[in-house]
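Here we start with a single chain on its own, the form predicted on its own, put down as structure tokens.
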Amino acid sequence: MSLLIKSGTLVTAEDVFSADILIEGETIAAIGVNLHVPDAEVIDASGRLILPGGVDPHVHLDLPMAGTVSSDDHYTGTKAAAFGGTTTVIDFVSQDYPTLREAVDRLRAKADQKVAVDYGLHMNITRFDEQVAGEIPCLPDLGVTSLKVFTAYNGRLRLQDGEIFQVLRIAGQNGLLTMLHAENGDVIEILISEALAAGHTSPEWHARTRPAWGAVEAVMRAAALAAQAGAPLYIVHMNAAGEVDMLHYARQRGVPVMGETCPQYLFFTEDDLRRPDGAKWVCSPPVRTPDDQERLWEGLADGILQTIGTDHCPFFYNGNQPLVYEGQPVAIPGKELGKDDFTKIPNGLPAVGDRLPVLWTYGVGSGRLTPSQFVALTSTNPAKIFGLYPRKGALFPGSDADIVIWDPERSLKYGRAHAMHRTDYNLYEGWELKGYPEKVFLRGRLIVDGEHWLGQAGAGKFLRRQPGAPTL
């Protein structure tokens, strides 16, 4: 059966124009004015915007941490993504098994049966030796073309600079992209020890023990390693003004380095950590200052930053109190685990469903971003960077029919009543929004219709990506 979406205003990363879209099966068949297709189902999109489904390049689903597990699994997290207009997510594979292949296979065995939107995978490299060096070039055979390394979390996730250099070089030689978490693990360990010894246990000390200067120097250090390795680099969850400056410096000198930020760093500050419920805002790296926010917005508008992901990794605020999800009570230990010690608060926030609605109102609606920049940052650019374009992130004939019909005039008071994350709070509770997804299609199938969920677990597909994606 054909589906014809009539009289909408298409918003792409390059243009805004009026057209009809014809969907045949799972893909876009044609785009044009006054299309007529006998027997097609017709949706009148007059007064609506038509966007490509969002691509979130940074989520953590069903992730064990701090004695518990993130509260969204691969079904609940992808359902929440869909309600927010995101139809593709990329999760991370932990290096928890003897080989990289086994780690990927184990995660897919868990995720494939649950995902409600399409998904890809990044591979964490948290230990490095000759065996791992030999396995990295084989990752494209598994459909994985991006790696992640850390300069923090000493003794758990961190690699040394020489190891990161080797990962970068191997990745670059094989058309893979290395992603990097930029903080200074040595300084963090010292500051945490000193804070606890002095009796500082409240959430604000999470930020105070992870100073922005550590992130700034780590970005520059990583860019220097990438330049010496001759390999592309992508800095995840950039949160500090100085990081934007370092990224700009490196890019001006031809280093193939790109940057991502997240909504929490655009809208919240260390003051939120000082609230009575400040544990809700504990994430790593931490939220910063208004000056940092302003520079991040400038970086997005000026093209220094390429994407807005979420680092979605939610936990219950009070895991002792069950909530009802799809008719069943659910209680998962959460941020109450750190009520007496900030180091025991699970690090992470709900965000995957909030990203597009909040950024539309407070990015596009405020004039900080154009509609095309919004689409580029949240859909097209991540699709290009991670080897999914033009299948994803585009409105072209032949692209997957991942389409959001967006009502630019809908006003609502946002919060848990609208966000579908499986957790007991929302960071944007009570925020006034204007502009919201009305219908969401995954490969031509309607999965969100207003407040109604039509998707299902296992309907999403694993996306096998090819190496050699461009550096933007």
The other form holds:
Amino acid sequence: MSLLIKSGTLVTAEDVFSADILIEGETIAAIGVNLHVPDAEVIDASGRLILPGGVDPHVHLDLPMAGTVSSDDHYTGTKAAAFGGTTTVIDFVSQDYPTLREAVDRLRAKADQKVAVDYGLHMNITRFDEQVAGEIPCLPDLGVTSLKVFTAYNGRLRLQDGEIFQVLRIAGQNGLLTMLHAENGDVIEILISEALAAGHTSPEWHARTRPAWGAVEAVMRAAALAAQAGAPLYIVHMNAAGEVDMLHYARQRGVPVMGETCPQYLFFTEDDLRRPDGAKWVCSPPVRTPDDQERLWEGLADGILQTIGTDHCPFFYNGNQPLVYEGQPVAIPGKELGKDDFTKIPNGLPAVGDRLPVLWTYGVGSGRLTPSQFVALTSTNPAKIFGLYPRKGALFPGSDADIVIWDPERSLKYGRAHAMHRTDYNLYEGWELKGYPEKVFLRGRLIVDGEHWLGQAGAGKFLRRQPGAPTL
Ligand code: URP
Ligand code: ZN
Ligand code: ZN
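Shown: the form predicted on its own; wanted: the form predicted together with N-(aminocarbonyl)-beta-alanine (URP):
Every component of the complex follows; first up is the chain already shown.
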């Protein structure tokens, strides 16, 4: 069956133009003006924008943390993604098994039957030895072409600088991309001990014990390691003005380093952590200051930063109180675990469904980003950087027909009811939005139609990625 989407305005990373799109099966077959296909089902998209489905390069679904688990699993999180116009997500594999292969296989055994949009995987490298060094080059056989390393979480996730250098070098030699969580683990450990000893237990101390300077120096340190390893690097969840400055410095000197920020760092500050319900905003790295927000927006507009992901990692605010999800009561321990100690608050927040609608109104609507920059940052660039382009992130003949019909005139008061995350709060509750996804197609199949969910668990595909993706 053919589907013809007529008279829409296509928004790509390069251009905005009027055209019809013909979909045959799972892919885009043609793009042109006044296409006529006698037997096709026709959707009139006049007055609507047509965007490539969002690509979120940073989500944590069903992630065990702090004695609980992130409350969106691979079904509920990908359903929420779809409602927000995102049709591809990339999740992380924890290195919790004897081999990397087993870790990837275990995650896929859970996720493949649940995902409702397409997904890929990054591999966390949190333990490094000769065996791991020998396994990294085999990751492309598993469809995995990116690794994440950490300069924080001492004794749990952190690698030493020499180990990060070796990971970078092996990754670079094999066409893989290393991603970095940039904070200073040593300083954080000292500040946390001192804060607890002084009786400081409230959420704002989460930010006060993770200073921005630690992130700034870790970005510079890792960029220097990447330069010495001759390998590309991608800094995840950038949150501080100084990080943008360091990224700019390294890029100007030809270091192949790229950066991602997330909506929470553009819209919230440490003041939110001081609210009575401040635990809702606890994530790592923490939200910062208005000056940091300003520099991040500049970095996006100037091309210093390449992507906006989400770091979606939701928890309940009150995990003692069930909510009803698809007719069933669900309660998962959450932020209340840290009510007497900020170090016990599970780190992370809901975001995957919020990303496109909130950024459209407060990024494009406010004039900070053009529509094409919005598409580049949230879809095309992540697809390119992570080896999915032009299958994903593009509106070309041959691309997967992951398409969002976007109503630029739809106004709504946003919140939890729209976002569809499986958690009991939304950070943007009551925000006024203008512009919203109307229909979402995954490989030619309509999965969101207004308020209606037409998708299904297991309909998403695992995306095997190829090494050698470009540095932007
Ligand atoms: O608070 C966060 N970001 N949780 C997820 C883990 C990470 O470091 O990205
Ligand atoms: Zn991280
Ligand atoms: Zn993360």
